[in-house]
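Given as structure tokens, the chain that follows is alone and in the form predicted on its own.
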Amino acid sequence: MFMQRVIQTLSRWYNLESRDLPWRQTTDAYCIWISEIILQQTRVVQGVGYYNRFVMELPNIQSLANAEEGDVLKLWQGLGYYSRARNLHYAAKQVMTEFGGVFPSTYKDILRLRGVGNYTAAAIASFAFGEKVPAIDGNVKRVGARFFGLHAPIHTIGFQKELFSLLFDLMDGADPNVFNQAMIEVGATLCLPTQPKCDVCPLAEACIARLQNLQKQIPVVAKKQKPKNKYFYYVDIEVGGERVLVRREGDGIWQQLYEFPMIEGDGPDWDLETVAKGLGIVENFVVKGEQSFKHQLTHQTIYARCWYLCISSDKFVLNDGWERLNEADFLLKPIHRLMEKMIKFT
């Protein structure tokens, strides 16, 4: 009875205090899926604008499946992790071919979609279809660890299995949609990594970490691996009123996105002469400017330098894969966040 009262308090708090977000106003699995993928590495404030633009341009699974990859990447531009946009596109085609164009309605089937993991599948299954399955993201791991007093490191399989089982039992009699949304909301707004707001938390009366004053010790988080440094050297070439772009091929970050011609160095001190020679630029050029950038990714820190060049010769020979584009076509190409930074200095 005590736990049932706690869950009722949690549900009432959510209905009264939760943030008004567009994807919470629908049970459309497609829209919920889009929101969850966008929010995987994006703050809610930023994610709302991307979500609204995405579902306005591609309002359903059929429109996403039929879209050109470049158009999908352009809508995704600025969010990073472009493999997620490609997975969205691929998964939309999966729904058309494997599920007859109808978004799958069970946790097990949703997991079959490319790019969908346990949390995302559980979120869609519970939010859209009311399936009883805990949706465990980073926020819920923190809330669950404190609430149940779990001391195992939150990245371990043992912790995740135990938390899943405890939350599954706790959900008995609750609305799966409201329960999961409420747990996520508590983690996002109250049960913060530092300085949790225990005095206004609807779970406070049953939270072991609060009762035992262990908020600073729980959750147990392993130290993150130090990011690796990489050094990218770019040239922005203007020739005959056009600019040169190249599309990244192969695997790795930013594949299929466009950027200025680039060569990767082994250190921070490469000069323009070395870079131009490495890129095969032999024409005379004028240097209009130079700018350095630092771009932080999850597992690597990119130190980039870009030289802004003007080549007057119309006989300028493009390397394989390079494209000369007028301003209008240039702006239509999907680019990554570092490119956005470099363009601002032109």
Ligand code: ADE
Contents of the next structure:
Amino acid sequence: MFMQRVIQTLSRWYNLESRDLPWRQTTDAYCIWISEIILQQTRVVQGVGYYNRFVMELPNIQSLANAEEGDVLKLWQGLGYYSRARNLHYAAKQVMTEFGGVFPSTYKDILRLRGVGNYTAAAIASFAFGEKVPAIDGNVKRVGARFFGLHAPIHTIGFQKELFSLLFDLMDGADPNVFNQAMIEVGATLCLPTQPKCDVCPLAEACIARLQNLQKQIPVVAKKQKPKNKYFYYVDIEVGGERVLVRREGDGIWQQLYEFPMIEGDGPDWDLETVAKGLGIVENFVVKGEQSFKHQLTHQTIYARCWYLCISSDKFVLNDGWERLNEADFLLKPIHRLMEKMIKFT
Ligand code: ADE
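Compare with the form predicted on its own: the form predicted together with adenine:
Now the full complex is given, and it begins with the chain already shown.
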């Protein structure tokens, strides 16, 4: 009975106090899926613009499945982690071939889509189809750990299984959509990592961490590993009014995005001579400038240096994979965040 009342308080709070967000106005699984993948990558405030643009340009699964990869990457530009955008594209094709063009409607089936993990499948299944399955993202882990007073480190499988089962039971009799959205909302707006707003929290009267004054001790979070340093050397070559770009291949970061010709170094002090030689540039060039950049990714810190070169020889031969592009074509290519920084400088 007591828990039933807490859930009612939570639902009432959600209906009165939650933020009005565009993906909460729809039960279209496609739109909800797009919003969830975007929100894995950015905060709500920035996510709204990306979401609106995305569903405006590609309003349904068919349009995404039929889009060019470059156009999908362009809509994603600036969000980072481009494999998420490529996975979206792939999964849309999967829906067309494996599900006859109809978005799968159960947690189990949604999980089969590329790039969709437990949290996202649960979010879509509950928001779009009302399935009873807890959606546990990083914020909900914190809310759940505090609410139930769980002391296991939140990244462990043991913690995740226990929380799943406790939330599943708690959802009994609740509207799964409202329950999951409300837990996400509590995590995002009230149950903050360092300064939780317990005095206005709808879960407060039953929250173990609050009742035992353990908000600082719970959740238990393991220490993060230190990011690795990388050293990227770029040349921005201007030749005959055009610029040289290369599409990044391989299985590392930024696959299929365009960038200036580059070479990775083993330390921070490579000079232009070494870099030009490494890239096989034999023509004479004029150096117009250079700049260094520090670019932080989740697991690596990139120290990049870019030289702005001008080559006047018409004999300039492009290396394998290099493309000469005029400004209009250049601007159409999907590029990564570090490239945006480097281009602003030139
Ligand atoms: N973060 C992830 N999913 C969300 C949602 N549906 N609403 C608000 N923030 C979110």
